[in-house]
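What follows is one chain in structure tokens, specifically the form predicted on its own.
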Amino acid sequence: MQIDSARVKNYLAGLQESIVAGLEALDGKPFIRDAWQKPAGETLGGSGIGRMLEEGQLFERAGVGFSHVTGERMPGSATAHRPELAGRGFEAMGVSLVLHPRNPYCPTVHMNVRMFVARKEGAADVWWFGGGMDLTPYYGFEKDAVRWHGACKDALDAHGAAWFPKYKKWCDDYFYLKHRKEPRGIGGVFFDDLCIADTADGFEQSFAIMRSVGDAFLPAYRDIIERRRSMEYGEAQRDWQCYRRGRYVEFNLVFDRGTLFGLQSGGRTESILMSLPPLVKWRYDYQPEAGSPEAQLLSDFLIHKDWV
């Protein structure tokens, strides 16, 4: 089966640019462009482009990264579920973003789409796609949850009715803080190891599913942001936002596969950790007041639920 990695790379680079253009239109402040390349002689090679915005009108911090890297040996995080691939070289490319708006009524969001190829001399390449998008609100709005999950469903239903339920459940299970026994947010879709290899056009089918997820992100998130960005807030709402951001940090540093892969493979630390929020708080055994909007987030939204 022919693998057209150059076409995947072109799509991902274009996706980064189109998303950044859309986010700049929302914020009004341009993203900086930070191109990087790994020095010759290192185990991990490759290059990437980081697009960053800090202290914008809308976004307190926003990062949209594109990377294309190769390595001589796959890190442990990539072979934990595929031990037969240990020792292979690899090629990985993807777009990953995390957006942290300043207004607590605007949700944090994450999206990632990627392709991975494991190579060994004398053996066939092993490839797969992965990705997803998930929403982390600080205040719950049913209309936003329905819009978000509806966009995820529409993107995947174009390829068959079985994909969305499968990838929604995977998202619910994956973005779960086991030590807290709570979801990180309201979910969306998540997938990995996508390799339709039993048909002649399996690569094209797999690539198309990844593209549908990547293309669905901006319209859905833009609708939610435009609905919430003008809502007034005070120090109490901001304090709750910073507290809940702590859960985001805990997940990214303890469980996130992308973070672990980047750190274990010797990736660029600034690019890997651009997902972390600029301000965050932790408190000992904090519980919101019963019946408050903060308590409602926990009881009515941070649950596994079929929104559409």
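In this text the structure is predicted, and so the values were computed from the model without any measurement. Heads up, when I say rigid core I mean the largest set of C-alphas that superpose within 1.5 Å between the two forms. Numbering follows the first chain given and starts at 1. What changes on going to the form predicted in complex with another copy of the chain:
For Ala200, the Cα coordinates differ by 2 angstroms or more between these two forms after the core has been superposed.
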The other form holds:
2 protein chains.
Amino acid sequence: MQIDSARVKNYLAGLQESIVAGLEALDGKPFIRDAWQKPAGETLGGSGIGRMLEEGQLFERAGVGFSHVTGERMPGSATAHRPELAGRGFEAMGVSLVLHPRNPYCPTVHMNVRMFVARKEGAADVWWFGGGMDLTPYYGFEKDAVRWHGACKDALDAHGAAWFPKYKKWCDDYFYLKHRKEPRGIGGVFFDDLCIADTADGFEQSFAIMRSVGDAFLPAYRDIIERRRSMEYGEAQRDWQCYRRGRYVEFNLVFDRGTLFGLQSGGRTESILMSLPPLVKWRYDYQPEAGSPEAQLLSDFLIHKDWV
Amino acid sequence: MQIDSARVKNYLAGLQESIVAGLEALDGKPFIRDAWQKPAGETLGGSGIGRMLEEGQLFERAGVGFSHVTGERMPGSATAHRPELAGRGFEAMGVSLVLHPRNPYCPTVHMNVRMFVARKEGAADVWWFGGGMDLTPYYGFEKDAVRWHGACKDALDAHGAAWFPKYKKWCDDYFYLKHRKEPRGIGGVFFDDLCIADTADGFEQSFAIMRSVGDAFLPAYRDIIERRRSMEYGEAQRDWQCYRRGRYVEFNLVFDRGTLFGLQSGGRTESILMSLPPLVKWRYDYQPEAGSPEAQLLSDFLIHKDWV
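For comparison with the form predicted on its own, produce the structure of the form predicted in complex with another copy of the chain.
Every chain and every other molecule in the complex is listed next, the one we just looked at coming first.
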């Protein structure tokens, strides 16, 4: 079938708006808006809208990006496991966000929803959805982990019981720092290559799953933030947060496929690297004190666990 | 020919000691010493000595590592451009350092010297030297750039006039952030695959070139530090330094072959990531004020230029 991407684009543009409105209400400071365009070309052309907040009341750095790009030729990295698509043109669109609150008791979060279409004249479009959301706390709270995973489960269970376990495991597997033998955070869901069937009905079902994930993000994250944002913290907590943020940088720059694809294919560096934290520390061979809340994050939360 | 690596190892171990002694004299605080061992295996076994200083008088974070590793099978990344070596065993040894001073007027510096031997029973060893040193200032000083490049040139000119221009350009090409279209710093020299001839004489000449680079580091860097360490600075300079350090992180985690090889092959993460700065900031689309010393760093120093 041929994909009319306008509906998906409308959903994504609206999702960006509603999430930013929700986050502005939480923070109190407006996000800036930075629209960009790149002329079409072999690798990547298109446009996007970045919404950013730095030095807010709640968020130290936050970015919510929408982008819609096209290219005349699928990049090598995207066809490595789908060689039949090499040489096709493509269209990709998505919303991607990373939020870094200042209060170390408030978790960092990432959410992304996207659609990819590979096109060739005279042939049917090849299309799929992808996305996910995952949470990276600096201090562990069981209630938050249950709320987060519960939101992920509810979003997917509406489409059948098989999705959540599969996408939860995919998230655990993907957001893993091999060189540290550590999960990035407490996980959530992650999916790619979602094309239930190449029919109108299969498209609708797949699109609906992506929407459920996108729509689940704000209420769940808002609940967690409202629960944690008034907790008092000091230098020690802030120090731990900045140290742990180093792991976020390591994951995004060494492992994250989206980041590396973007940087290597001539994407917009400042938009891509909005995922990096505002203030980060590295320290040699640091180990938190046994039994401390910092040690408990590692032992009780940064593990692969069924929270719901 | 068969390589007796003991002489090279002795030189490298001695170089680490003498550099650390020199840096301790500069800082006033002793480096800690962390010896490590990994059992031999298919990918990587060996031992090393890390010498580290954090929160010193001069250095906010500094690491000088010596390592000596062996493996039964050359890693894929090392045989990509030398397929004839696939399947050989190997021995690699080197000294590698990265120093991050606290004062933003003192530049960050990197130096590395190393030897690699690929072995197969019944066949001649294949060996080469590599290394280099490059400087990353936060504020540009022509006098420092001339001192640094002069030291590199003097070290190599002792072996013939052709080396310095070649290795200076290699450094410019290697330490380049493609996604930023920016050099990492003001350069220096970089070399790899140095095997003048597979003879006793060729080995001696190659080894001597590596030693010249290793020996040139301390006097040149010390001169620059002594010139800058008493300069007063404030929050603005410190802020700029932390922002620019983000580029160092981006280079090392996205592009640096040694870092990625180490992380992917099961190297010792905390040793490898001693190159990362202690405190780093990211900020959206930041541009220094036109005509400021910060802008001059970009326009007048972070360019490819013949300083001597």
